[in-house]
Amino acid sequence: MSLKLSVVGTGYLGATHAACMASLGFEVIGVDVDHAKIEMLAQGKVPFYEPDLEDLLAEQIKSGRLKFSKDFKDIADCDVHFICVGTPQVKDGIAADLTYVNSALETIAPLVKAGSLVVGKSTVPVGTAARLRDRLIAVNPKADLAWNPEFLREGFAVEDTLRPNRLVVGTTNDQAEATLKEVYAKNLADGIPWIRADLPTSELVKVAANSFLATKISFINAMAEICEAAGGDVTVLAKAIGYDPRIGSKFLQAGIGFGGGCLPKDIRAFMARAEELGAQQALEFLKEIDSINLRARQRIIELVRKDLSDDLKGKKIAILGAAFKPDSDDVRDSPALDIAAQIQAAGALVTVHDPKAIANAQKRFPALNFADNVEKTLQDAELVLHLTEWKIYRELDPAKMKSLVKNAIMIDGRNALDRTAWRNAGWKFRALGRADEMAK
């Protein structure tokens, strides 16, 4: 008999598992406390882009095997059941705050059947899990629980979830691992690498991921800055030690850095919990890793008031992306929009372009301007700051775009366009970490 599952949370994660795991063969029930967010998903609808999840939410509720409900006593016959609930950081610190995910487990945990697993996705600092294993077998003895850290891309979701590099199961018993190969059966059939590990090494592995990526990132940028001291140029660096297969070329694209809802706060949750266990030196770098970050927002800023003026007020900018990466409307601290609103308050007229992040982002600053498509934005404008690297900013015509703005001038922040291109359009074009342009 197949398992019946739930999942507990359906914002990103939960509503892409949820899906997911329908598609996979699953009888799969969605709950969650915000009732306007589960009847737009059981009408089909996603409240947020994700590309193909919508489509594949919409197959899995017409095949009946995916439904969402309000009342969480609709997840008492299912056999597995997955907590995919945010764990923002706190309001008044850098830690994470565990709100949600003790609600969730409090929730379910009388609710749930004799015999059925519990499993955690949500990114917790370590020893979340041992806790709420403790809380839920105390509630209810004949309940386990396991965690199961996800690893999704925001733009790949779909695709991380029905095919991820590795699957980390941490558990206490070989039952648990049991259940949970037999939810991940078709995945292990195609050879997905599975790593079992006990509860605080998989808590880890998450944070400890993102800890490292973050890190790539904010080397890379910290060598712009070294060449454009130098007289270098960092994409031939990056391209470069990219070769090197013990580093890699991926996550060496230097620019305006990293955001989002996850690396930044994962990463200082985790400084945050290492302090609480007396290991705060271990982590120590991490400071200057979001530092080196942070930075690379101002030195944006520095090139534009170096190409138009220390005073901005009045100058028109016209900028180009608001998500905190392409393929996404997620603007969670998004460098993009930190930058827009930063300009703005000095006191120059921004206007605002982004396939799908227009609305999340006027909800976060309703003062910017937002304009539909790009030859609004860029129309009279001083100068143009391409800060998401979506593919219709980098299919754009120069020449066309030259016709449209008073200066030509650009500052890619991604280093994503085709500099030449733009230059032999008539264009100042700048990048970070590229010295030739810097000195112009």
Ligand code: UDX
The other form holds:
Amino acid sequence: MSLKLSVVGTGYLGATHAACMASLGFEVIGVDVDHAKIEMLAQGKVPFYEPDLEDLLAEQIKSGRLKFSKDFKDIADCDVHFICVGTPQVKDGIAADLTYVNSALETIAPLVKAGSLVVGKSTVPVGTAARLRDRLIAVNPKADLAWNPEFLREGFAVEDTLRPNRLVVGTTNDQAEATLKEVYAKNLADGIPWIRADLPTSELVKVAANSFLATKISFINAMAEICEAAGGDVTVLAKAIGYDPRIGSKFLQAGIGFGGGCLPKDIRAFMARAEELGAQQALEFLKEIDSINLRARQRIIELVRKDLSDDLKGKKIAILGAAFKPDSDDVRDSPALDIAAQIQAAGALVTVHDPKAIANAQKRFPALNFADNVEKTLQDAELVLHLTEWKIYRELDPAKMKSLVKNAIMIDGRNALDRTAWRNAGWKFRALGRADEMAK
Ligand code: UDX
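Now show me the form predicted in complex with the named molecule, since the one above was the form predicted alone.
Entire complex below, previous chain first.
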């Protein structure tokens, strides 16, 4: 008989995991302490924007395989329980806040049946899984806990969950591994690499991967600083080094840097944990990665100041993009929104556009002005900033846009627009890391 699965925590990770597991044919029940979220999901509605997820969710609910409940007792007869709750940054430091993970475990430990497997998917500081496993076994000696980190990218959540590039399973128990092989049988049949590790290694894989990605982005942004100083062009440099297969061309897009709910908080929590372990020196470099990343935001604000004679007071500035990346409505630690807020705080009159993230951005920064279309955003602007590389911005007609603004100055914070087309239409075009553009 097919396994019955539960998903504890139905945010980005959990809602996607639940819908995807149901689509593989499993019976799945999702639970969360946030009742409003459960009510929405039960009606087939996703509380955030993620391409393809709403259709999949509605389809799986209709099939009867996917259910959501406010009552945690409803998970009792499941065979496998995935913990998918968030681990945000603590309010008063750089460590991860484990409140939700701890309370999820405490809630389900006495409920799960003998022989069942609890599987952590949340990103946690190394050592958490072993501690949670001890606690689970103390309460429920016939259950076990394994770790199975999730690598999904926002904007590709369904694709990444159904077709991950690897599966990592932290357990020393053969039976637990066999159970997870049953859950991921389709991926295994498709030849997706399967890596069995011990608990600490499986937790570390996730933060190591995110630290590497953050390092790659900050590396290219450091090169952007050097290109500006030396008269080079970082986009050409990135292309040239990217052809080396040992380097690879992905994650070398220079600009205003990384944000979101994962990369920034994961590298910080990793540093905090290394310090607890007495190994802080090994991750000292991540401090620099964080600084380079935050410096990119200041560097673009300096460009704005340069173009507006260092006086932002009362200047009308249009900002294209609020989400931390395209195809997402997530504004957590969004570089775009941070820059918008800082420019506004310096006295400018900022209007922000985003195809999906305005509602979330408005909740975060109610004092900013928002417009629901690009034309309104650009009307009479004295400078335009392109900060999230949505496809619709690449498709704008520069000549038409020029007729709307007061000054045709475009600063591309993502190195994603066609500068020749914008220049040919009469725009002064600037971008981070391209000295040529600074000069004009
Ligand atoms: C990331 C990891 O990629 C994923 O594997 C993990 O599970 C969660 O964290 P995500 O937060 O969805 O996923 O975003 P990602 O696509 O990695 O982008 C992160 C940030 O880096 C974005 O703000 C993006 O704009 C920025 N970025 C990315 C760059 O500035 N340059 C690049 O070349 C690539």
